[in-house]
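Just one chain follows, in the form predicted on its own, and it is written as structure tokens.
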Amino acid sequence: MSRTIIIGGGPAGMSAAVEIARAGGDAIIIDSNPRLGGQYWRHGTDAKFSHDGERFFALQDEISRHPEIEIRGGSQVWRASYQDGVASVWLNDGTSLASETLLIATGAYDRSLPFPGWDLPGSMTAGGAQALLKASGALLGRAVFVAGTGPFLLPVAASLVEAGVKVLGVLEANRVNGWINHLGAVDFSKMKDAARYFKILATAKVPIRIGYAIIEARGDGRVEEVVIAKVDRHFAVKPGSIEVHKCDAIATGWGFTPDLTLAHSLGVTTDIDAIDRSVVVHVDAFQETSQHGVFAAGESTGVGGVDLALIEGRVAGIAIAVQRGLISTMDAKNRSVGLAQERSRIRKFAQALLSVYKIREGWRSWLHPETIICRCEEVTFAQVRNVVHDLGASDVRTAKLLSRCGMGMCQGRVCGRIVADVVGAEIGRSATDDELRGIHNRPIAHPISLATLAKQGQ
């Protein structure tokens, strides 16, 4: 049987291959970036990690000790297929793999909310940021709001502060007091990091502002100013509470979007979260997909941190030998011993992240109607508004060839969720689930030259 196709060398695709490693077996882990750690270890290669180091370096040190892992940095898989029990991918530098098992580790990106001005040279989103400045040391500016809504805006306004950036204010957009309802989901191990957190902002003087979102920045070539404002549960703007500051960058965060382009391609079965609808890969007990061989962890399954994608990794792994005939069932029980639990327990927290930390509609209220809500296309949201009121769209497919929102370089990645949601209150009704399963469905994955297309039918 040919090695494992593990797509992805972050914390979930690094955790399998050790496992296969640990059971005899071979594995090539394919990343665009050219180092392994994926985005949660993103780091040059002088950089020092802040915390959490450990945990790789132990990855990476018992990967490379093991002679049949090997490594493809710097490569990007542009296509996948599956077919007759066997999985098939692409590489762009026209090269194909094809094997009978396969894990998709793809993990998540950004997602965003627009706003007048978000796309303006100085406003990126909080991951941005924060990969900016792991990979090379660079600073999106020198005085900085951070912005959206999550646990995640407290890193990234950590990390810039330590490395010497003045942070203005960090605006969460919810309240916190919708933890109560989720008191026993808590994960009070996380409690030791935002008490670190906490003390480097609070060292620097940094307000946090609760109910607070920027819904404006201005600027003549660049963020030079935002506007600011208390927003209500719905993220709407209550009167009387608007506030403009000078700052030279901004970093909004509005949580991540499983990147699910590849699992499209396969073919495998998604479900719908219940509280964000977002897409997610539909695995059973061991991390298989729908399509026999073809396994799948950490966000692809529903983002739910660093921890939750280190065990999901190990099942899959572990799952992987016993299906390669490495190990033998028992041999995988005895491996597995409480990773079930811990998995399940991790995943109810990041459920409660995702209720406490929900996008609310409201946010459609900030936009104006010379709003940018298809960057790559330069549509607007009174564009995207008139192909719905004035040229009959009555879909978000229909509405997306109307105005070309998603058919520029991103493929909808950036804007894809914003259009659905913007058409679907102007149609008045939500997305369907369709709908939004057909924001991942891009056939070429990644851009390729017309060299590596040409080598495909050699």
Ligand SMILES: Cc1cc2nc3c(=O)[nH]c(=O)nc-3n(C[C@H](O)[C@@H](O)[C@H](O)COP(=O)(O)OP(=O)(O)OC[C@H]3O[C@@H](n4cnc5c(N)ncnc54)[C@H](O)[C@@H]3O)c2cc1C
Contents of the next structure:
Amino acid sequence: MSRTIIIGGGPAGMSAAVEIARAGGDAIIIDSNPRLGGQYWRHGTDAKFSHDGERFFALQDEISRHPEIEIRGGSQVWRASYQDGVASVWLNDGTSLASETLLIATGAYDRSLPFPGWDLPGSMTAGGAQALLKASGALLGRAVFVAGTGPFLLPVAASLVEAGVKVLGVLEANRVNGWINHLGAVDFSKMKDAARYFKILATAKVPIRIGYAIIEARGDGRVEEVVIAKVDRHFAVKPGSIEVHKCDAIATGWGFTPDLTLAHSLGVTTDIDAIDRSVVVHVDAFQETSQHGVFAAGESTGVGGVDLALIEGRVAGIAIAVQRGLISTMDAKNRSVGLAQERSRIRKFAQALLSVYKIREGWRSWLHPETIICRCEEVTFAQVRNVVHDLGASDVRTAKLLSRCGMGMCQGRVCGRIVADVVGAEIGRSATDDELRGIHNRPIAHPISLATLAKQGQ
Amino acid sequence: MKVFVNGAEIEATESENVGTFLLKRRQQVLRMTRFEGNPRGMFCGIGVCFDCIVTIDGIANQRACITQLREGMRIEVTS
Ligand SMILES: Cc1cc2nc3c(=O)[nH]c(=O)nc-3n(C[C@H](O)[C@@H](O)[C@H](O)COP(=O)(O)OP(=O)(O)OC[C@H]3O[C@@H](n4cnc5c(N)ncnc54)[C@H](O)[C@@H]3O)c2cc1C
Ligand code: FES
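Can you return the structure of this protein in the form predicted in complex with the ligand rather than the form predicted on its own?
After this comes the whole thing, all chains and molecules, with the earlier chain placed first.
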């Protein structure tokens, strides 16, 4: 059997590699980042910005002690396929690999909601702001607002404060008063983290405003001010609550979207999450997908954070070792003690968070006719309405074809879900499961050069 | 290490990506959009959104946020 292919060198991919190595197996980790660590451990050479470093270095050291684990950094998988029990991947350096065992550990990216001015320079995703900072200490601005929903807004605001940015406010759109108790009831370690972030924010006198949202960003060629409003339980603006504040950048985040592009190409069965209706890879108790030998771990099976990604990675790595005949099932049991319980505990916690920090449909009332919906193709809200009401598009696919929404370079990664929800609302029904799955259908995961294509054809 | 931004030679000390390198030099705007000519900068920061595309060594549409600086690299951005 050939060595296991691991796509994604984040927490999930790294912990799987460690288990495979411990079982005496070999693997190759492919990641578009030059370094291991994924989105969570995105640190520069300057260790100051490394976060939760001990766990990272423990994993990295163990991987580096095993020469049979190859790390192919700075390499992107642009295509994947599955046939007769063999998974194949094509890399942007013109090479390709095939194996009977493959792990999808491709993680997630920020989920965004559109609002007037979200396309101005200075408007970034919360994760993006964090990524710049962690990677090289770059700051998105000097005086910024952090807004959206979810527990992730707190660490982002706290690290900006620590880096010397003036954080003018953290705006949480959902009514989460008392949520810290809620967190603590389920996960004590998370409460300790949250308490630390609150302390940093309180010391810097950063206002944390619950039930508020950025509903507009304005400026001449870049963000210069924001419009903030109090929103109700459904995210609709409360009359008379509008405020305008000067700032030079904003970071907004609305949770995360699992990256299913390659999973889709590999033909694995997906589920629709009952709470937020995101598309996630369906896995069994061993993290194996519907395709024999193809496993998935981390955010691609549903957003659950770094601790869940680490556990799922370990479970997958052990199961891959069994499938490859490297260890017995008895041995696997000994290596897996406690993992299944811990996984189900964190998954429950993640589901609880998802329901507290759910995106409520009233965000659509923030849109103006000229608000950009598809950033790549510059399609406005008015144009999307037009294809539904004047051109008669009665499903998401037709609306996309007629408006070009989601047909640009990002292939609908940013606006796919937005368009599905906006079009659904305009035609008076919610997007169907198939329409949601269709968002992730991208035969070419990332653009490649003609030279690479030519090389691959040889 | 030397890189060129719109032809001007700039000393780059760290190994970092084109996007953060430019941001630290106050270059928030990276390009103008095709249809409306509106300015855009980095949005997702991780290679997902394609808002940060610039021309690097003559090749258009390279994502600044995931392209590492290299000695002698020529970067063209909206000035
Ligand atoms: C921008 C961003 C910043 C975040 N910052 C934090 C944070 O500070 N704290 C926190 O608790 N959580 C953070 N998260 C949440 C994050 O999802 C973590 O929970 C954790 O990193 C998930 O681990 P993972 O292994 O599932 O995926 P990831 O860590 O996302 O790792 C997936 C890896 O797969 C690689 N990959 C994906 N597709 C391909 C491909 N086609 N070819 C090659 N490589 C590919 C990616 O480059 C990435 O390194 C962040 C998320 C994002 C999107
Ligand atoms: S900022 Fe999104 S791809 Fe570079």
